[in-house]
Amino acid sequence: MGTCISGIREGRLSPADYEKNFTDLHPPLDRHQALVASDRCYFCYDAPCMTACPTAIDIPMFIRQISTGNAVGAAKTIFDQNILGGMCARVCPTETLCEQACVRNTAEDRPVEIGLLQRHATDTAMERGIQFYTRPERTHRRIAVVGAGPAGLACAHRLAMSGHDVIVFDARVKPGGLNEYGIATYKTTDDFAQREVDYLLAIGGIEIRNGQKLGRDFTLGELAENFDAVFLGIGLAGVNALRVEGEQLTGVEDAVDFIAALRQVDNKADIAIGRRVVVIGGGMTAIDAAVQAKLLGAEEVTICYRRGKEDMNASEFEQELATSKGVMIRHWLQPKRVIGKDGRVAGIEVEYTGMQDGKLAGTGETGILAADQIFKAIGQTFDPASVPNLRLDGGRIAVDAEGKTSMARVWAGGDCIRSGEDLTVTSVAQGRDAADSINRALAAAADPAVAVA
């Protein structure tokens, strides 16, 4: 029966059910399917899909290459702009980015399948082991990158393409950041995150040092003193609290920890899940946690969000995915009190909300949802303690248009800065662009001994 804590237990399903439930959400296109899908593209001159892509991939170009049987060339077009194009093809909310902008929507209400076509191209190149980039002669410039997530890896790769030596420091035991620890398991199967990291590192000149945390094992000042430049891609480490009575009860968990644990476990049956699960939040993390709770065998899964459907950060596609899996999404509810029994979660008292004078407010009307497990997914927070000398903007690192921070020779990008959406593709763009800025700054210096502003 597995370990049982109140209504939370392991092994709710058969091995066959776990395997079926956690198969690839969007199976890849085969060659014929890719040719058919690519034939629907108009190859627009001023393509709105390209404008909608944070990494500005030449989408009409790579789709045309696929249509002519040149999937490898298409991969090169993609990787030139987004070296993590394989993961982005899997996890990007294409329905709100490139595919939403597709002109096919006007007449047919069905866009070109850009995400699947991008995956077809990048998978083809990776599966054949084709490398498009070689590291030039070493410049003997040393760059420190803190964080081996999408921003840090994209920055490191672009710097290695210029011949610099890059040392990537990461607090976790594996590189990959959000791609490795924060994405729903059914969106990226077969250990793809690590295979993509290996593909990226094949260029050479990039050393990853795991288990190294900024503020604990080294300081920003030490990095700035010992390296020619520093890039910070440290993400968001904290999780917002519910700030209600009973939050400390057994069974109240962080959704990000739940998702990370499920990503790293070998046997899905080892993850304990409740019979009745409540998820608090309205973003992608809430959806990922809720859907996976259902896939693990939870009988009832309810998402409670304090505002309306149109205000949820999760896309309409993701919301529909959740409901198709049996998740109930309830709007205009906020947590008021976690109800416990013998130190464990037994339910949650929620309060109905509404807009009063343009502001969200509780109505005073309450209700109780039975629950033996509650996941908090109400946003993550940035911890500024590790970067005490940097100027902040809205609680995150302040940067200029090129990613430069308030400290000389230090750049930043990804979720730790307040710019753009907290998406893998946005982080890649910021890491890539910061690397280009670092290259320009290094080139402008008279010699390696000159400080780079």
Contents of the next structure:
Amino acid sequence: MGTCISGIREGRLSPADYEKNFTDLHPPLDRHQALVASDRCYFCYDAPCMTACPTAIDIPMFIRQISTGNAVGAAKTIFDQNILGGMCARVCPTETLCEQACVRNTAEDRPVEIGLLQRHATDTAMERGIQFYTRPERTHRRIAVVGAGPAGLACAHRLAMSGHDVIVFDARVKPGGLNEYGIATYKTTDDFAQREVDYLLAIGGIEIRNGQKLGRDFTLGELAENFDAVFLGIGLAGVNALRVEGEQLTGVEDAVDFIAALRQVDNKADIAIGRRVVVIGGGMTAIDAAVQAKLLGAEEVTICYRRGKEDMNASEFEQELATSKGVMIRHWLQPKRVIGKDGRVAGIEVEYTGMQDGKLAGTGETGILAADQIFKAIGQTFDPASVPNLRLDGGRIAVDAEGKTSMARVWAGGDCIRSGEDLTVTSVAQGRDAADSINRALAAAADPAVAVA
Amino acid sequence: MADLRNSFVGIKSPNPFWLASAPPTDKAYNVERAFKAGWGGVVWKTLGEEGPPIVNVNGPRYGAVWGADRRLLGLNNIELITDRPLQVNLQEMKQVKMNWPDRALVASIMVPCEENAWKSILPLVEETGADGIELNFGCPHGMSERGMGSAVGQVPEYIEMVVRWCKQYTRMPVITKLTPNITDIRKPARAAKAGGTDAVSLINTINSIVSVDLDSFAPNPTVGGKGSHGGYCGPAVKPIALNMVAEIARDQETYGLPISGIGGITTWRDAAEFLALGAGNVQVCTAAMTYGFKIVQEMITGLSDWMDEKGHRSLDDIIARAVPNTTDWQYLNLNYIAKAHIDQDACIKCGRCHIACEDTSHQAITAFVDGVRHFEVLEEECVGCNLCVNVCPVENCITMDALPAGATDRRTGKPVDPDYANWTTHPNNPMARQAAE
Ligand SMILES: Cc1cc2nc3c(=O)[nH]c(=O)nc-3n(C[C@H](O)[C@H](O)[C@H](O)COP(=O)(O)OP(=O)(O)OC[C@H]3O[C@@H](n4cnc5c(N)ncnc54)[C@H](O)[C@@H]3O)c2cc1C
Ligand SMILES: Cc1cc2nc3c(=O)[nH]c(=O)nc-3n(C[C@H](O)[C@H](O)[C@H](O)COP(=O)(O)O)c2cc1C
Ligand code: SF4
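Given the form predicted on its own above, produce the structure of the same protein in the form predicted in complex with the partner chain.
What follows is the entire complex, opening with the chain shown before.
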């Protein structure tokens, strides 16, 4: 049972309710369920699901391996392309990626459960502690990776596979990036993010240095000087501001910080939540913040998005997840003013919006929503302060098709570059491919100069 | 409503669905339940000689092959004939027959290949009021090692001899059950006919090892670390059984000999196919062992509804209807030309037809057209082999359409000849040339 006391407070629910609310969103398939699910794969030629996967996992192959009782071999097929295949199986919006492409949708409107099958395979191998990769002979090349998020970790692992010494610097206390601090709690339970980092590091040759911040503790120039190559996977550190009156009031918070705090806390009851919560935004972060606010016992949770349903970055599935948990999603509303009382949030004034001459504009009509807590989830931004010398593109680090930045020997990937969606899986693909590019560059540099006659 | 009443060698049953001699017909308890569920008849689990009954293994006796969703496709067993005393079986048979006079009750028998053995058991069986006997010449394991079952069924002379004894010592109709573990099924059928059998029934189970336990390195089912071959049955054996039934139905020597069709019958459709290829009724074992006796209701209604829909009034309207259309390869019309056609609205774009044709057939299906994923048949390459139809997961998405006479076959550039012409007269056939010369 919840408590209806207003204000932002802790312990709204009983311990049992917290426990129940934050368990696995999609419980794993057991062996039998996995066999049944895998039987549905048609083993398509030039499979559309594979094309839809940013890391191009050979999906028909790993599913066939599961169906023949070889879940461990299936895990290898996955990890060969995506060493964070375990996390991706949990957090990928498969409904807009592989599963959307599944031809079973055409046949019967129900795709093969690729995400759950991927989880089954990777869980099986990880639970048995099976490692597929060994480090070859050391090359004595030293590579710096900045950021231990999905991009940095995928890059580091690939590089270690080639025998290089990789040092990963991360500003935070724990590695994992948003896998550790951003992904919703119910998508990655049981400290999976850290277990996955440990699993990945078992290859050897990767050293993670936490609490090391680029721009504060060292500069990009120093790294480029002291290492054979540098990879930047520093994600998005900034958060967009609402830019409305009252934004500084107590009770207006960044959704990302709220989510991170929730991920880090031991006891969910210690996270304070309002009675009436308003979330501003329309992406994955907005949904995650809203759903988790509800799960923490908020009585009323409303997402306000300034455009229509179709424009939302959150997938149909995520929107449904939110509404099924009792979150109200309201469209065509933009924040106008945060209303305070005694220095604390008491409500938010919103303005109706619409399209005028092909542009979004306020209609002038307003309304007030009562609220004691407001989460800002209107997008993260790249903070270029730590990389002052790099050329930017659309506010993020500019790279070529291989991930090379404007600075020699420096590559970048993940959310901090512009290309691709801001997803875990895209970041993995970019980190991995940058590592391949680094390898090629190192190999080319190592080739003895060919004498020209 | 179609009339499903069946008369097989004079044995009457309300429908053509009998339970084959096997565990479902092991004792009165099962058979009573089967009759309640609607089965038209049973062939009682094979009886052996008077005296101490045979023994079965006490470990696993079945092994299986599964398809998608663990659907049982093939079953293998190492069970022997009845392990209950002869007198108990006979008493129960008599009681059941009294309780169910309208159902068929046939006794399956397997005794040593000696005249006296047969001569002494036949009157005992006759006394139960059974409608007929079936001679088990099929069991491929255990009993065959003792000179019975398929050890007899594999020697046409023995078959003829035993059938002759039976015809001599009983007035009951004799059905000879054949083993498929033989090269040419027509030979034992002809021998049975020569001995005077009233009918044949087939198939019994096929010698098989379904799988090997890769930890213990022993065949499944493994009994104390060892396994032996068993008898295979269930949906997987149906094609083999159908062919054998057809072989006998269209053989000149056995033409018209009543056949009880057995082997993998699981649905009404399977049964209808056996009937069409010449079976006078059918027997079922594995399907009942997989799903229970109730499945007969699906078989009865399915067959009846289909007959109604097609206007077939009685079983005689369908029995052996496909026999005249079953021929040898050499008589197939080589001027018949068909091409695959893909229904683009039904296509789900899995690409299986493309890769099958591309890698293993005639490179006749596109993968991309104008840069878009699109699967379409190139008639100039298609030989009409039907592989794409068979690998396509969507029913009726790919069809084989016959080219009308006079149309141009884009593969050869020649018009389709309206006349029938087969291999026997084909110019490439050396025999045909010799004959012409
Ligand atoms: C709330 C939220 C929920 C999300 N949910 C999903 C989801 O369900 N599914 C999905 O696919 N994606 C989701 N995403 C997106 C996904 O998390 C990101 O796309 C992905 O983590 C990006 O990986 P990355 O390695 O580029 O960056 P990050 O994961 O952001 O990692 C960057 C790392 O760099 C470190 N760093 C930053 N600056 C410095 C510096 N100056 N010096 C040293 N270290 C530095 C940070 O500490 C961090 O560890 C979500 C994002 C958010 C915010
Ligand atoms: C466990 C088992 C025991 C069998 N025992 C006998 C038997 O005693 N006598 C016999 O004639 N056939 C026996 N059979 C063979 C069946 O009667 C039948 O011919 C065969 O299973 C093929 O039919 P189906 O595919 O419908 O199962 C047995 C089959 C099984 C599975
Ligand atoms: S019928 Fe055979 S040859 Fe023709 S398209 Fe299909 S697979 Fe290819």
